[in-house]
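The form predicted on its own is given below as one chain in structure tokens.
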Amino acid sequence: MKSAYDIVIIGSGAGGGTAAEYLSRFKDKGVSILLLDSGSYRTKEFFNQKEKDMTSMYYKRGGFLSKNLSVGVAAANTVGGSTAVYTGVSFRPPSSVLKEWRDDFGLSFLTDDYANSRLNEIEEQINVHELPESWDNENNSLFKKGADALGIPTKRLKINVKGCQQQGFCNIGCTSGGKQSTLEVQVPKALNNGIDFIYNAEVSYLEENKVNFKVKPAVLNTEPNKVSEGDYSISAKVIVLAAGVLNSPAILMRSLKHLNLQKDALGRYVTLHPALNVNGVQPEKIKNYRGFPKTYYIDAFSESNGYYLETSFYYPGITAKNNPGFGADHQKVMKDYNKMMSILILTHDKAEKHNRITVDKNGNPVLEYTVNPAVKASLVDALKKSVQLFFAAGCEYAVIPGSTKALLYPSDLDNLDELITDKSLSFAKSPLSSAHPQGGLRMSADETGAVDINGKLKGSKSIYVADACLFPTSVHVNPYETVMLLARYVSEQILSENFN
């Protein structure tokens, strides 16, 4: 490691991995790179399919709450990021979210020609397809005969993976390095082109043209460090913030007495992408935690009603959890765990203001947000939908988030509207989930956003944006290619603005 370089990438997920990768393919300029991560570096070897020890990959082991506890959000803290513990689904963002940034935020570069020539060489990369339909197991198989009974049509996903195994549980980590994230695939090709990676290294603070971190002890049965532990200060030509949505704005909140920016932008604007995950129980046993986890989605509902329902399934704990109720309900839903059948509800809710991250008095991040009426409502249609489809596809009986009744029976569809209400949903019992944190940092032409066009942080001279916090609205959709996308542009504008 050296003490001054060209550029310091903060972050290794899909917008710091994204940067790292590309900015690495231009050595033949010169350009000296360091890409720090505050993770400890797991390859697939280190990953057990143990939940007890692989949810110590996220922020705090995937539960990390807003102030008024009504949601919890699950991201990564391990190299690569979201991206080491997502199960590979890969959207596009849609032409109406493109469009709706380049006419109300001024990204004019957004057309669709720019993003889909980017993301045809992106997908490439990362080898984004559908998977055949022998590769359903049969929580997919009963959510697409569920939703054809009703006549609602379905679509298959796109999926980034190459020689999977179809182990089941993507959430925590993949054996097999079958996953295309960036821990499998950019971060060992920014490696192979010269960079100088530190993980384990936890940013204090910023100054222009400086980056200030401490490097911690590595984790048990990971990588061990390459650098010894302590406090270090690295100059740099620029400086890219990749930390994650709760992590970008918080070290910039720590570092204002050492830079002049726009305090009032920081933090705001937060989109969650707010979710449910909720389960039908079969008669008899299903194939659903091994073989591919995800396949179908339905986007039927997304222009009238704002959600997506995708199949999923999780490992027991997450279930337990995301299941309602307590005491013998609860005990016999868990004991039916190897008949469930999963739907993920993801709404779409608005960039708010008050929605944001902030800091506490020792500069840890802290998430407040409050949910829009619209996505309550939004849920409620989702829940009575999912009820319709799990006892389409032939389910005994369902358990709900916001049904007044501890387990729901076919016996119960005509009452639906009784049963699940904007009153009966209660988020002090049963809280959201979010996967896809986005904004905190806008990016925008006028003065809501914290960062410019070009993705530089405005009041700085030094300091780009790529990661979600850039989003100016929610993205609607699994966001890992748009936040690739924008990380591509963005890193085009280092290498023209300063490396020329």
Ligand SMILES: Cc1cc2nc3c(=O)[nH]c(=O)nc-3n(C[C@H](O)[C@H](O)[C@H](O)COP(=O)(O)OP(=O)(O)OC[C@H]3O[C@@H](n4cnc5c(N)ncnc54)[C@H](O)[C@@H]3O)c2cc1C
Second form
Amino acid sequence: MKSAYDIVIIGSGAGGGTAAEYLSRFKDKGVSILLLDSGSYRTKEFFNQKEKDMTSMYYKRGGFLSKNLSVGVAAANTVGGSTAVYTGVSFRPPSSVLKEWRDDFGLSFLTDDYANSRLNEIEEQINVHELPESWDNENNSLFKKGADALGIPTKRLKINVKGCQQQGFCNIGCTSGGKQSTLEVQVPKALNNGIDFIYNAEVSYLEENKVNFKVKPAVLNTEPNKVSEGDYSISAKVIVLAAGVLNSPAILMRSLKHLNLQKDALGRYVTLHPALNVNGVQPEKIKNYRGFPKTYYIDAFSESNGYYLETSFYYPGITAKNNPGFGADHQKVMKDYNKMMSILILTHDKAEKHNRITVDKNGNPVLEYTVNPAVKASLVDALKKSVQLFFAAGCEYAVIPGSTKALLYPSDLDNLDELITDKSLSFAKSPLSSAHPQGGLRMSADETGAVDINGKLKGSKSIYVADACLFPTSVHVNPYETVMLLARYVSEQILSENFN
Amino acid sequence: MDTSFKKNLIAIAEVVLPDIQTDAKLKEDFWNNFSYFFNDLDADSSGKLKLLTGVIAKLSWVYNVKSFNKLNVVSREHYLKKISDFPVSKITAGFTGLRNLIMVSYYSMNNTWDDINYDGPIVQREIK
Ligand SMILES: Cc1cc2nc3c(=O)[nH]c(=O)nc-3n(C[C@H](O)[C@H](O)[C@H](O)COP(=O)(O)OP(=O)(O)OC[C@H]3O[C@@H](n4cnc5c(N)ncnc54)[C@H](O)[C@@H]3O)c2cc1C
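Alt. form predicted together with this ligand, vs. the form predicted on its own above:
Once more the chain from above appears, this time first in line as the rest of the complex follows.
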């Protein structure tokens, strides 16, 4: 490690990994790059599909809750960031969202042509494609069967895998490296191109042209540290902040003494795609825990009711947590784990100023988030649709958060409007979850933006942002491709503004 | 961990997971796994969960005129249903958090998987 670099990138996830790989292509310009990540370097050999061991790679073990305890946010703290645990569901940002971002926030560069040209390249690099139907496990075929019976159109998801062994649980690390995360693709390519990389390196605060961080001990069974533990301060011509929605704003808030930033714009307009995962139980074994968990989705209610339905499945502890209630009924349901089919409800939430990241007295991120009544209405509708789909797919019973009855049977179908209501759905009893936090350092030409339309932090000479924080509003679809697109754009601006 | 926390926590877990009521080994394994996750929480979260467990035990005197640990399982279940519907949302949400940790601790143990008909991971790797 040197004491000064041209570029220091903070975070190796979707944003930071993409920026590192792209910028590393220009080593012939003599650009020196250091990549830092607070996570340990866990390679595919470390992963074992056991949630007890693998949840250690999540920030706060996956138990990061909003201040009012109504939403839990999952984000990874490991090399590869959340791409090491994502499912790889691959969506381009919808044209309507790009138009909104151009028209309302001044992101004039984000034309369909620009997005498509960069995403063609990115998708090729990480092998985005539709999976063959032969890969569908029964959860996926039953989801389609149920939707067909109800006359609801389904679509096939695109996924970025290569040599997937269909072990079941993408969200606790891919044991074969089949998932084309930044851990598998962009970070190794950037290392190959000669960048320096320090993991277990937690950035505490930034100054203009200076990154301050602490190298912590390596976790057991992960790659050993290449530099000694302790505090470091490294100079950089350009700093690229890509520590994710929970941590990028927090790093800046810890840096306020040293930087002259527009305080009021920091941490604001966070959106989450608030989600619920629901289960229905089939009469026969379906072993949803093997095979690829996601191949179908429904967007028919996106415009009208504000949500997507996607197939999904989770490991036993999280499934138990997602099923409402406790005691004998709950235990009975868990004994049917190998008959469960599962739906993930993803709602679209509005970007609201009061939903924000702030920090506690120790500088750790705190999420202030209130669920908008429109999101609650979407959830109630989506829960009822899911129940209908479960029974149309032949389920014997369903376990639904927010239902006044612990277990729902086909005979309950006529009474769903009374059984699942705005009032019966309590987020204190059934908290929402989010794996798609977005915003917090909005990219916008207007005063609501913390970042300008070239990706530079307003009020700073040397700091750029290149992660999901940039989203001006919710992108509506699973977000990683959009994160990579924006990180790529910001990287192009960094080169042309600083190294031409 | 202090003994009153362990006692109260297990009294709660016996209601959440009835199977541990009659299987001493399963109960001990559960406690060990719970402790593993609990000790990994940040000080703020573990402090709040400890406090909540204490509050649940204390409120038992108000609702049941009896110590929480002395209630039989049926009364404990009845009482915990009240707690999970408590009008103060911080208590309800806190109880949900505790319930979630209990569930994750239990169902992430290999020795519960047979019972739920889960074959376990295909890869066989231990993290030491
Ligand atoms: C379980 C799960 C499933 C998902 N599935 C999908 C999916 O199927 N499709 C999809 O589109 N999206 C999915 N996502 C979302 C997607 O992974 C994220 O939107 C995306 O990775 C965000 O990119 P990012 O760069 O903003 O943050 P991240 O990818 O989270 O990267 C942030 C990085 O910063 C590091 N960091 C944090 N703090 C510091 C610090 N102080 N110092 C140094 N480094 C720091 C972290 O360790 C991490 O590596 C999923 C997410 C999760 C959690």
